[in-house]
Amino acid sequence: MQIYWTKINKIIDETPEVKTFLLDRPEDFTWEEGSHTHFALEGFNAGDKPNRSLIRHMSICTLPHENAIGITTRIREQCSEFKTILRSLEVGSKVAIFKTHTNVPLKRENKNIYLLSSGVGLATFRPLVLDYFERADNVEKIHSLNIDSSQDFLFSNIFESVPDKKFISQFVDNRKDYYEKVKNLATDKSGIFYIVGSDEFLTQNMEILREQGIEPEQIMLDKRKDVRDEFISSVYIAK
């Protein structure tokens, strides 16, 4: 397992609550659209075992050709201690990144491309909307749907409607209006649904999805095939 050990270039306030961190780019690391990364403080690796506490799954919310890695996290007022390190550390504070691999690719299969997501889960659909832009073969369109209920909506420069490029975008702050939504996109019948946020969220709006009649295959998880495998099954299979 090959570790990059990179510095923080640069700290954004994205809202009160939701910071960016852009890494310098190791000269031989990249990724697709949709990848997420093993994120490491320093520490992590320094017994005799890893110390999980100083590492997180997190998302990369940049292209390569942006030439820096974005991480974008909610840091709360009461948090974990990962996340009371990570918002002492300033620009040049060494971190490290590995295990990079994407569940979620966009996928080109000429259907419409439907984004659900709660909160920074937005962060992960950001890479694959701008991949989308550069390059729209073989996508009919893409509507993005977030639900943030502290109304601090993210990138709401790239998350904006273009229906010139075929692109819609949605930001909702409660539940109600935003499973009334859900059920009206699932009215394609033959659309990609990629779903982003809480175990609990994935599975709400899955349950959805399956009363409306979308397939299994037509849903993408940011898991493990095994992991989204079971929770495939949890609702298609056990209802």
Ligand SMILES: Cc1cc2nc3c(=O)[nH]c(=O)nc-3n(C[C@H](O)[C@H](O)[C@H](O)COP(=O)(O)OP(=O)(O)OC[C@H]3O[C@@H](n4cnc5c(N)ncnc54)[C@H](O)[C@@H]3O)c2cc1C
Second form
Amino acid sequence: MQIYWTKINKIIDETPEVKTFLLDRPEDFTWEEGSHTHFALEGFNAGDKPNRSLIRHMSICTLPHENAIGITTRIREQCSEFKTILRSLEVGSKVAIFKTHTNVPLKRENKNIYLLSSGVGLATFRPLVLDYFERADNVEKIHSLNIDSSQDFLFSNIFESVPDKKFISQFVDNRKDYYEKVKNLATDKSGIFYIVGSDEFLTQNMEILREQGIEPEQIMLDKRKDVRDEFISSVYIAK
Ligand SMILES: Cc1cc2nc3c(=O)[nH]c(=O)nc-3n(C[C@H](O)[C@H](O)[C@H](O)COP(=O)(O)OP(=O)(O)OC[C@H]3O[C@@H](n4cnc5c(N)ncnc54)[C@H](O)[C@@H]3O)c2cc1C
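Next up, the form predicted together with the ligand in place of the form predicted alone?
All chains and molecules follow, beginning with the one already shown.
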């Protein structure tokens, strides 16, 4: 396993609680849209075993041609040791990334794509949307729906509807509106539905999709195939 040590190049305050850390991109480091990585802080591998409290899974919210590895995360006042340290880091601080992989690449199957996310889950979808803007081949349209009760919606410069490019972006701040909209989106019986958020969020979305007749094969989750299949079964077999 290759560990890439790199440095923080820029810190963007996206909202009062959400920051994006742009990391220098090591020359030989590349990734696909929808990738997540293991993001680790100095000292994580100092002992015999990796110190898990200094490692978190994080999506990469940029594309390689942006020449930066973007990590977006919410840091609340009450937060973990990991985030307490992360908050104190500055431009030039060393961090590590390793084991980078995508479970949610942009599917180019001539279908409509629905991106359902909660809060910073939108970060996973930013590179998919950029990839689509650059090359729309074999994608009918993309519709993003994000729920964030803070009302500080993320990446609003990219997540803005562009009818000419067949891109729709919606933000809502409450569950009632959110799930009503999901129900409407699920009237498209051949769409592909990507979902990113907490496990509870995934389950609630899948329950609605299932009720509307969406099949497991139409659902994309940011989980390893075996974990994804088991997780989806827990909703679909329980029906
Ligand atoms: C494939 C994958 C991709 C992911 N991508 C991202 C991503 O792009 N961005 C991202 O942010 N996360 C992402 N995650 C989730 C991420 O790995 C972390 O689990 C998540 O950010 C929570 O971080 P944390 O454990 O450091 O807790 P925190 O975010 O610090 O805390 C979680 C909750 O617990 C509360 N809490 C924590 N400590 C205390 C305390 N001492 N006292 C009181 N309350 C406390 C916090 O207020 C918060 O509500 C991803 C996960 C996976 C599996």
